[in-house]
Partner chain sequence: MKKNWMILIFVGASLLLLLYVKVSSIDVANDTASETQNNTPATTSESVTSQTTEPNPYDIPQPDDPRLTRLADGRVLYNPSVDASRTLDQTIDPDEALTVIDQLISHYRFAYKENPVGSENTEITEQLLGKNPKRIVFLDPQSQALTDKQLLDQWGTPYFFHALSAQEMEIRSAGPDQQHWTNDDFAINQAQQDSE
Amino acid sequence: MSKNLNHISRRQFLRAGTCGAMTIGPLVNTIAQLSLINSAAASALGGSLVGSDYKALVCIFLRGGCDMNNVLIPITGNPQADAYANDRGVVGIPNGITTSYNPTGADNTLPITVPGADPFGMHPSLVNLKAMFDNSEAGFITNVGTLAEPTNKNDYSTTSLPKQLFSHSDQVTQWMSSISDKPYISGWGARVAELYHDAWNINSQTSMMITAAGNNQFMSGSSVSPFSVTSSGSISLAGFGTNYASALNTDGSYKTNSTGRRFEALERIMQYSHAHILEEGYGEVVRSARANETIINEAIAATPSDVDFDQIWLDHEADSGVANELKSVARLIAGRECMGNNRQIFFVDLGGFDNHANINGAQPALLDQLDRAIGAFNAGMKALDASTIDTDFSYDKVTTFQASDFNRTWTPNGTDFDSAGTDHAWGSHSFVFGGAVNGGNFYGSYPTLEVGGVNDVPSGSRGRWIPTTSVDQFAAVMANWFGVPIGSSEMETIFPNLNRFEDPFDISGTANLAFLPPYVPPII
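Structure block, one chain, the form predicted on its own:
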């Protein structure tokens, strides 16, 4: 159907032109230029646009197995507070209970109020996450983990268990794929993209999946792949300086030095057509990468002038690797019009959580890095929501979730404060935050904190909680919010084991996973 150019508003025209106006390097060729022009025109003319229907899903993966037993802590007044103080021993956070490790009975936790639950505190490094929880912007899914089928202590020896349980590499893969009883094929993020990219992102100029942390199983699929960015932008071709500074002048022209001439020659070679199908295929990969690089850099440069991400990150003292990765994600969300995607999936990570030793020295610093990063990102999304220039964005359009390999053992592996740590375990806690999250609450089922108790793996495990919520259930709620219909064949394809578990969408059931509102298809 033809569209009337006279009906384009001033705001639409300006927003459509922003991407092309902020080019920081030469476009690869005329086709790439026309592609961007067509995308801008499509955004101005309406149709399946990047606008009020936009949503982004952001994964933060904590590599190594974060000890989440020290993130959510039962405190004085909670029947499990004594068990925490005594069993955790030297690795426990003082929680108001007097022990030989806490002779004054101090409580160093950040207290939170959980509706209908006993008193809890959060790790003292998580100041921003606590504030988000108190503001109903963040919630926790408790005792979640990889499961092949529902499992409890009594049927542990007869049920089908996740492959290579307690192994880092295997449990990372199973968290990212959601399928724990079969060899890895793809990540659930990639399966969402494979099924929906063409339908959701009609005006797409690049992948709907973007990783700021390199390759990962969450985004690996058979027919789709993510686009990788660094903390400062797209990954440029090596050997020409950062963002081609050694080869290009500020106006995009080639420098007359040897590096500039070499880069000019390479870009000319990239334009050649090849008779051999493999040679042409290789050339197309390089051409596509350069075209995507330009689009990504333009998107990063297209932040509204009334949003200052640099200042927000500075205010939060968020300058770690994961903080910079999340800043790139924030900028790409702000510049989403340039990429033309109504749906985007992002991935960042933070390593160092395999704390078999010195957990008292390592974990607080790591959680502080994480907390400053998510505090800045959350504030950045609120600032974008308040922008008078980007009026299509709202805070409830971005949901961020955290995952990790597994939890750690309930009891420590030593009694010395400086050397003790915890070991590989299973069921853990994950947080989610964003404007759409029904925050300020726990979802799922909090475990009984007892070695040999009802939630513990049998046979001397030192406290390895058997998950009561599966990754499948947790992820399916997020996929549904993202736009995958409940009960659809697509939901079954993305999560083939979901039907083995209690329905996470049944608000009258006991799964207790209503941490996001269900997807409501638009009325056509």
Contents of the next structure:
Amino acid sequence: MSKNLNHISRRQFLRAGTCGAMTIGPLVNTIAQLSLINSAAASALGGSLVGSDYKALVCIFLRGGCDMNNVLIPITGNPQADAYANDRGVVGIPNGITTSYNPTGADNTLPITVPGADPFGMHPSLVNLKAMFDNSEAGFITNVGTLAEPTNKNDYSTTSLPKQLFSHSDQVTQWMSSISDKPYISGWGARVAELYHDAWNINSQTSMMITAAGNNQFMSGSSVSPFSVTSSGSISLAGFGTNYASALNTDGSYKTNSTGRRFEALERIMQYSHAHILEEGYGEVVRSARANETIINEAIAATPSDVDFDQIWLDHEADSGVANELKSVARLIAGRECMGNNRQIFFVDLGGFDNHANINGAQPALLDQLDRAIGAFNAGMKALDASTIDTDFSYDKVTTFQASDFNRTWTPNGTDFDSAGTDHAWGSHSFVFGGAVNGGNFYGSYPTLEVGGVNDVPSGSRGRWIPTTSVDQFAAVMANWFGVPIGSSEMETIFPNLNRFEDPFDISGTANLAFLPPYVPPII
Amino acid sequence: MKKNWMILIFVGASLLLLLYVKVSSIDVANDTASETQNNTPATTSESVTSQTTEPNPYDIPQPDDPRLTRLADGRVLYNPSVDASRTLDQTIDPDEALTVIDQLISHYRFAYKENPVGSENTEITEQLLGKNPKRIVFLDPQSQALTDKQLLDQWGTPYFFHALSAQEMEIRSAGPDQQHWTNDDFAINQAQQDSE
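One more: the block was the form predicted on its own; return the form predicted together with the partner chain.
Now the full complex is given, and it begins with the chain already shown.
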């Protein structure tokens, strides 16, 4: 039943016009960022708000627990190749070893050369990631996972383990918080932002954390909130058409139709001050959301004319959800001047990796989506580096890392090719890429692929690797590259359990985590 | 005209207020009467019936609680769970079996505020058998559904425990084809049940 909007009360008008907007969680979060109300002035400031000391950290989260055992594959010549072929059975990628599942001994992997290591191949869907690895733009942190303290097979039953090991929700939370032995309070991305946003982003016009995949624990904190965008830009108020097309003309003026008049009236009413705290808070939410929208949309539109992200994504046939999310991130990086932040953290995700069944059908397609998306994003960052208009940017300003709930069991849960899958496990492999990454290498310690072996959880029989590198160590290296000093109280606040593990910054130790260079403050 | 409306509204509001005061006083009187009854020693047949009702399995156990049976080896049987687990045999309906196992997990969660931890059948089964901090036994060690510390379904396949969160566990039977994650599977999810 449609209502005649020309004859409604002020109360009805407010309710109808903005309730949709109020239900958008991320917009509500922006109430804490009252300073953003002045965002309209941002575009008028002109000049350079962001200098050459810009950095962005991008998190790609693979939801469901990606089977990374099929991403890095020992191939012929690697002593673990036989174990891979025989143990993985029906879910294994043909790796050159002859088995009943691979009678011809085919090798379908994409071979990579790892310095000082035995031969490995990459999943055949990861064409772009292999190229990035070959070009030393991407690397892997192997057997990384949630840990409350260093753990091995011998002390597994006596050591403190991560809470609710093997459960989706809890392991996702612990990957994002980097605290495995306490209830969740905040994400490590949010803690970085809480401690450094004001110092790093003195010209900030919006949150330094932007999520293209909705709310997430990585960016949730007590005093900072992420701004949420869609793959096509900011989230506009409901009821006025996509990006206010039903209410605004292309020059930004109000249309003379009823929707335009309603939107104009709404914006005027939202400028009123209210004595009641809830009414005032409501107004603040809408005002700040509108202000953020303006900035985000300006940023997205500010891509240098000599960089064509649409064409790059088209060339990579990257049109999935995660690809579009990464395109938004690329555009926001290109338009960083509008947001005035020297440091930005982005979040995107891709779901569907909980492949208890039909992993042979599902995983290749998912990895293909992922690969095209990261291939396009990496090419986009290089194109921005080559821009003659945006001369402040360089390829080494952006580091992207991947994470997932957990790895999956080494052995499959069935013998039928079409229905078999793998189940929840633990230590996984994560890739990082970008111009700053010391790519073309494995970091951490690659596990012994043996059920009942030195890296296997002793209470099981399926091959669940006990991590040899903690999320804390992995994340601390990225935080340091971002600008958090080694050994600082801030580093301790962000990663309170870090000192339980071997120092990830000690290049003479065995942690082997120098996948990014340490942060060097710019000379002023 | 407007004045008449205002008078009408005032009179209406006054009547509503009077009615509210009257009803409230009746409620208070009833509450007082019921409190007096509750403090009186139970003599009616209704009171006796309520005393013999089965105790709620989720009430906090006391030291001499009849729901607990202490074993010589230090383990403690939680009888509501153990009794329920005795129905797990070849004759039980597959959905009913899942409901029973779900109940055991629920009792475990009641005791420890979280589900048993693990992704393999043996790990979950061992915790239900007493390998937990307070050594509480939730599953009858003599259960017909037990083989080599694994809890098996009617077709002899280990149940699959899908850990979704600390409070949510999906329990799956592979069904007649004995292959998990196929169309003939049986499954139950505590959180979904609660929401229904």
